[in-house]
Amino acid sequence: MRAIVAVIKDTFSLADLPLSERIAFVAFLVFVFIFPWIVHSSYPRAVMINFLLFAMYGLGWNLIGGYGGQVDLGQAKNVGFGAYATALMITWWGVPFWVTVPVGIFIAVAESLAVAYPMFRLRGHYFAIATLCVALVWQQLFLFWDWTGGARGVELPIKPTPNFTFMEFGTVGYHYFIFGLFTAQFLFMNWLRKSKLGYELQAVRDNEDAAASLGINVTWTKVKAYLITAAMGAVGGSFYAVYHLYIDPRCVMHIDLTILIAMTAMVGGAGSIWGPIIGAALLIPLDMYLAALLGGKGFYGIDFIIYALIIMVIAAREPRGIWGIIERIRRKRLIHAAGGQKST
């Protein structure tokens, strides 16, 4: 019992983070918690929910793509597996949401395990292309299969009153549900990056041959990270289904979704715990507000150009993303402070 308590305590601990980051994270949690009570407009609330959802997606992708250094362009298929498992089981048989989530996770993990070993024989852009091809195949299958609803998609039944069993609430209810999922996933990822698997992944990312010489099973290490990433994507997909009450292959399995998930981590700072959160905080509101502002005035496509330019500027300025810029500024301040102390 003590061992279990110790593991749980270690999982939910932020002691390894600098004091400034712990304070910032607590302030961020407080802000998100009170957000529905200080902002009453429905659209900003929807933006916040989508931000938390994509921060979750980014945290999951960051494990294999950031800490593992494997550019996975197939995460959308795992989102789709979770979304379809939830939508179809609720629609067909009236299965509670809480039962459908483990089923979606199992499907995503089983499929990922089946394709992982052949794909991880590839490296670099060959691996990225392979993950993209697998995701595109699944998208086309779900687009033409009749039992998945095909291009028509799946529309979940609407309950007359808020329902905890099938996770149908108002906006505030969805906000706190995704807020809880996000917080749990952040704490889990903060623990995982310090675990044996986390250190092995970083060693594999830096030099696979050197990692293998140290006794690390390179392929199995990458496979484990790939499976965990798949499970996290499926959880997000299940939430997406009950939040929107409608899914189709274009919204939960499209290549655009895969790219946006990867970009949240890469723009924010892949390989850092804060990168996906920073990236989602920039890209998701920017995407939604630009589309609403410019698209509504007839400037179709301008929002995508502005969106792309911002991404290119950040990528050109600092390949490690926004968090890399923050760390560079922090190092300069430390060096300057150290120099000032020496001069005195």
Contents of the next structure:
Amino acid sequence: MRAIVAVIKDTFSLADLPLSERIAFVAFLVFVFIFPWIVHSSYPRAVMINFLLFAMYGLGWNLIGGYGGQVDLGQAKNVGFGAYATALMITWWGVPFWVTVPVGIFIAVAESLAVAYPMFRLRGHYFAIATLCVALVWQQLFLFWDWTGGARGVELPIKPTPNFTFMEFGTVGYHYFIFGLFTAQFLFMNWLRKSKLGYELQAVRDNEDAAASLGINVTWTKVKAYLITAAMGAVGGSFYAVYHLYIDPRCVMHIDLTILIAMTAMVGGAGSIWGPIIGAALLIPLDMYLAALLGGKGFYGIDFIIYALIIMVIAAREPRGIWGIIERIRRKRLIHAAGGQKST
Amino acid sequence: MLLEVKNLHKEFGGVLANADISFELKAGEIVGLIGPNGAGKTTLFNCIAGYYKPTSGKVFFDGKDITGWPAHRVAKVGIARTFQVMKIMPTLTVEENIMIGAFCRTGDRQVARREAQKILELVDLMQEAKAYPPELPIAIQKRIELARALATRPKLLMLDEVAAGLNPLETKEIIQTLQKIKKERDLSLLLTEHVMEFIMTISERVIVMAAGRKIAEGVPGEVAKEKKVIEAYLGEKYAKGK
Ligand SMILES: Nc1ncnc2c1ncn2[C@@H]1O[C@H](COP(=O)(O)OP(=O)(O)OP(=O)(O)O)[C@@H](O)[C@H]1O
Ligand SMILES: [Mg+2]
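What would you give as the form predicted together with the partner chain, now that the form predicted on its own is on the page?
Once more the chain from above appears, this time first in line as the rest of the complex follows.
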């Protein structure tokens, strides 16, 4: 009983974070909540939904990539598993959305478990490349297979009225739907970062030998994080399917998606709870407005050049992303203040 | 017998780093492991702690055959260690470093935190609890490693050159800390060190290694007089002089 209370407290409590961060976060939640009432045009609303989706993707990736320090470049496959599980089960059998979600999660987790052990024998760049290759294989298979619709993709049946069985709504409905998913995932991550696994992952990221000397099974710790990250990707994919009512390997399995997910967390600040949200807030509007602005004029790809530049700057200046810069400035001030006190 | 090493060999591509090492360590004992550079002390630690698999030979701990067990299982069974080249978690605070040690025995964060608090007090690190290790001096970092190892509640603590790089005062302090810890925690210690005052003060028994072999064993005062031991050390100095 006490354990359950402790879990609930850890899930909702941000008490370990500075007051300013807590206030900013609540303000952010309020802003997102009232957003559909103040903004009525459809494009900004779509940007907002996409932002929440990527913030969610980023939070999930942050577990293995940020807290665990393992650069996983295969998250698109998990998004794809979730999206295809939902899309195919709904179109084939008319199964309710909420039944398809656990199926997607199951497929993503099972596949990840199968590839995890050989993959985690590799370290650093080799691990990153291995994850990339596995994801590419899946992308090719889904392009090639007939039963998944191949390159044509899958079109979900459009329901005449908004409904909760298939989670089909107007824009505002989707807004609150993804906002709910985002919040749930945020709370889960908030608990996880304070759990034993959260600490163990950071220990593994910082020094594997030291972690092992403290009784941590390094490989198993990474595998656990990898599986949870996979599950989170699948949930995002399921949402994508019912939101767009159309999927194909280009939009849910593609390497562009993988890179954008990893970048949300890395640009914002891997290994911090705010990083993925900040990263998504910066990159998603940039991505969508750039695409709208330039894409139509035959400049496709220029957004990726801009990303590459951002990545290079961040990698060179502050590997812990925007949040790392903020923390560094804050710490400097703190030390400054302490020094100032001493001298008086 | 708490620890028993039997005919342990470790070979690195033809180099015998440990050759036929056998020794025992009783519960509650403090044993020093000395020998010139490259004698094989760290290698022996790594073989016991699961970082290297011995080429042949056996390691028993608490009656269990732990030969070749992975490091994390060795830690769980009750052997903690520190590293000659420090391996501290730089992005976690001192307190969190120690909490991770405590998580070895519990899944509960509050329990781990309380344990960390106790140990911070025991090794005199209360002031540094919220600091990040890279900001702290070497002597403190050495203490963090010690504290972290202690937090796993080991029966045997293996320290690989904890006093290296410390000044005489800091060395004295760490000796006091170790003696205090040993009294409070019911521990056995196996330690290597080049600082002779340190090893000779603290150990009840010393084992001397040279070129991968055990060449002597006994009470500190007597071992230091043995001809083989003097040769091993003088030989080293002589070679260095050249
Ligand atoms: N991983 C390894 N691969 C190859 N050779 C190794 C390895 N580890 C140790 N050795 C060799 O084994 C021998 C013993 O080294 P070890 O580090 O155990 O000595 P040591 O007694 O701890 O020395 P020091 O007092 O300098 O720490 C050395 O010749 C070293 O080069
Ligand atoms: Mg050594």
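All of these numbers come straight from a predicted model, not from anything done at the bench. Throughout, rigid core stands for the largest set of C-alpha atoms superposing within 1.5 Å between the two forms. Numbering follows the first chain given and starts at 1.
Remark: with the core as the superposition reference, the CA shift of residue 34 between these two forms stays below 2 Å.
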